[in-house]
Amino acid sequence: MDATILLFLLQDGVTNGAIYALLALALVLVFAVTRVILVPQGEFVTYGALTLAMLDLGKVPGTAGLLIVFAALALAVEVWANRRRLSLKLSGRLALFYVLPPLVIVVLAGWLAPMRLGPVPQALLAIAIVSPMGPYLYRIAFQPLSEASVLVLLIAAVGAHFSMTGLCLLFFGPEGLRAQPLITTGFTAGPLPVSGQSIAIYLAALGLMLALYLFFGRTILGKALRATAVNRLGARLVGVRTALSGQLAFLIAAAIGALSGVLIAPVTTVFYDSGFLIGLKGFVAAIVGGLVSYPVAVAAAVGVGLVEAFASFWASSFKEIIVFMLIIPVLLVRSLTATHTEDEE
């Protein structure tokens, strides 16, 4: 191995973490605020590559669908459980809610995606089509469970893994796609070409972490998901709504799992069962970090991209089985130096 090598290896293992931390602080995020270990996030990931890669075809993506069938699903949980104190006023907040969003997005999406307005604005409406599936999946999914023990809501997660699996396969078939970089120039450093796409990579990647950090330290919904994560009992007494925490964590992660999809699909073509390989180096980085930490999170991605980056240099053949590895002395020293406590503690 020369310099060379090194440096575009270092290149790709930076990329690929600045992708993993995103995942990784939306991991973080949600299991912090509900104690879902949020195993379809990469789904969120291949929803937004999809959807960017029809936009980009001139064509309505099938995610324009996806989510009538997400807040149709949404609304009757929500109609079912209001269904003895339904009046006109809680109707009109049902749909304010549950109609009115979907229908304006598909709208401007069957309006927009003919015009093929070019990289970004396509990424920014790919990017809205896939965020509102966040909270919806969370009032079918996981709402109803929110007192349930961790085991039981990893359950219903991975149950809605394979449903949004199968509904990607359903709604965009099994060919794989990709779209169009969204930054065409780039820049040579010494040996080494930075494509622009790399470099919107770390620009996203760089913007959305200070975002998070004055949304969490800045504005009255982070702090009140800050309180939900510490104590969830003791939000609900002081007034804290732990169910719109739930849902709005989960538009977060939903966002950012649109963000990382449109931000790889000009680089590898994406399948619909692409999205569970990426989310689970994602989730490495995430167990690395304890589930709490996000700096720990953000930085064991990094590592994570460097780990995948080498090993397909070194043994291409064993490089998924390398990266998962690394989980495995993380959870033996955790096991070894963690005190045990009761789930509803």
Contents of the next structure:
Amino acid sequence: MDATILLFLLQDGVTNGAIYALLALALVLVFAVTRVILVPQGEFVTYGALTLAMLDLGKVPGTAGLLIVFAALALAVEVWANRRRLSLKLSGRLALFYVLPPLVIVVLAGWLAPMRLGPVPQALLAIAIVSPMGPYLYRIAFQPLSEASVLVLLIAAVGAHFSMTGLCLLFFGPEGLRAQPLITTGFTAGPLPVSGQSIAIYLAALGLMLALYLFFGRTILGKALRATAVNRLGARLVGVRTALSGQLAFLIAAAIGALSGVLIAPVTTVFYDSGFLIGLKGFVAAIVGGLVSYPVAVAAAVGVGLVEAFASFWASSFKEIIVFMLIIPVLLVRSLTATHTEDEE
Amino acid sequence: MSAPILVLEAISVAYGKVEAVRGVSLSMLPGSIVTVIGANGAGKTTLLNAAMGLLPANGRLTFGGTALHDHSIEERVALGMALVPERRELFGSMTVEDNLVLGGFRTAAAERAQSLAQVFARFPRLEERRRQLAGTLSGGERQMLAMGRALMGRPRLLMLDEPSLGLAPLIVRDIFEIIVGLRKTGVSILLVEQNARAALQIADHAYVMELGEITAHGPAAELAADPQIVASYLGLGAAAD
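What does the same protein look like in the form predicted in complex with its partner chain, given that the last one was the form predicted on its own?
What follows is the entire complex, opening with the chain shown before.
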């Protein structure tokens, strides 16, 4: 191995690591607020990537139909839950939340898709189509279980993962797709060509972390999310609805997933089931951070990306095994050093 | 006299087959301090939790003219009810100021800033510690923070569950002085206490709870003079006071 290869692998590792970091942040956030281990996080990546690829082709993406499926199911669950107290005011609120956003987004997608507005507007449109599925998924699968144990929530998450993969196959078909790069220009730093896409990935990752930092530190909604994570009963006593926190966490997670998908779509061919493995690597990083620490999760994600890059150079057929084996020593150390502070209510 | 702000009629709460509260009726006028006294395990906390919607209850509950049945905790907060639970339920890893700001989650931003200034004026200690994490506060400060957080929501009814529990006598006196001061602002206070002597001193009306039932009630001053109550609740309380 010479210095050029080393630099290549480092760049590759950090680029992938940035994506895993985004996913790890979403996983930590969702777990802290709702105690759900968000197995379907990877599906949002797939949805984002495939949506962007379809928009590139000037077609209305299958996720537009999916969004309507999600919204209709969520609305049905909500109406059923409120069947004895449906008032005009409540119906209006439901329409505002479950009917208006998907309608606007789908109409917008149908109108803008054939115009092929270029990579960045298409990426934003893709994120807009996928993000609302997060809160709808929470409403359908997790809100009715909000008092259940972590294990029950995990099983529901696995179920959601399989359903979403199946729906993706139904709406996009089995072929893989790839999108145009968001930024085509690049430059060379010494012997190392730096692609515009990897710069876009770094910028998006850093920008998003900064945005999350400001959101949680400065805004009342962000503080309410943190409060829900720290003390659910306390949060309810000041009037923060658990459902609101859950839906907000899922909205952020879905948006992060879609953003990650949009970022990787130009560099990898994405199939209907590709997201799972990507999400799982974010999960490895989140586990290193104990599903509680954001900075540790980010650092671990970059580590996962680097290990993956070097493993694919030295032992490419074992690269996934090596990455996932990382979790064993981490769990071992954690279980040996952990002071058991089970925070079950 | 104006209409009562809170009315409980034949409230019962059961944990499985065990009825912790049986057929309790209680009514309080706006701007008054009402106390529920009784021994440990009499069902006082259960009663408060049921009023706030933490526990399902049978019976009728009316707050400010609104009948509450399947209203969630959050909806009760929006109506103007606030509970300071026995365990305080603070956000330990967040700062004192963030805890307070979150107390005003349902109010407008401008109103929140104003409430924060008022809470700091009432609890100068909290202002000194505004950047400190809530988990590092002393017991008395935690109680002040829990009360301050509840007040940030500008409640019409403040329910306090054992505010003196585990606190040094000097701090208990401070807390009770603050409660008296709060009443002057017009907020109604439902106070659940084991420290019967202190509670009866500041309350307008009192209820005595035993084994899940109300066994006596009346103006606080009358109960404080009732020989039977003195024997059961104040005789021992004198030593602790």
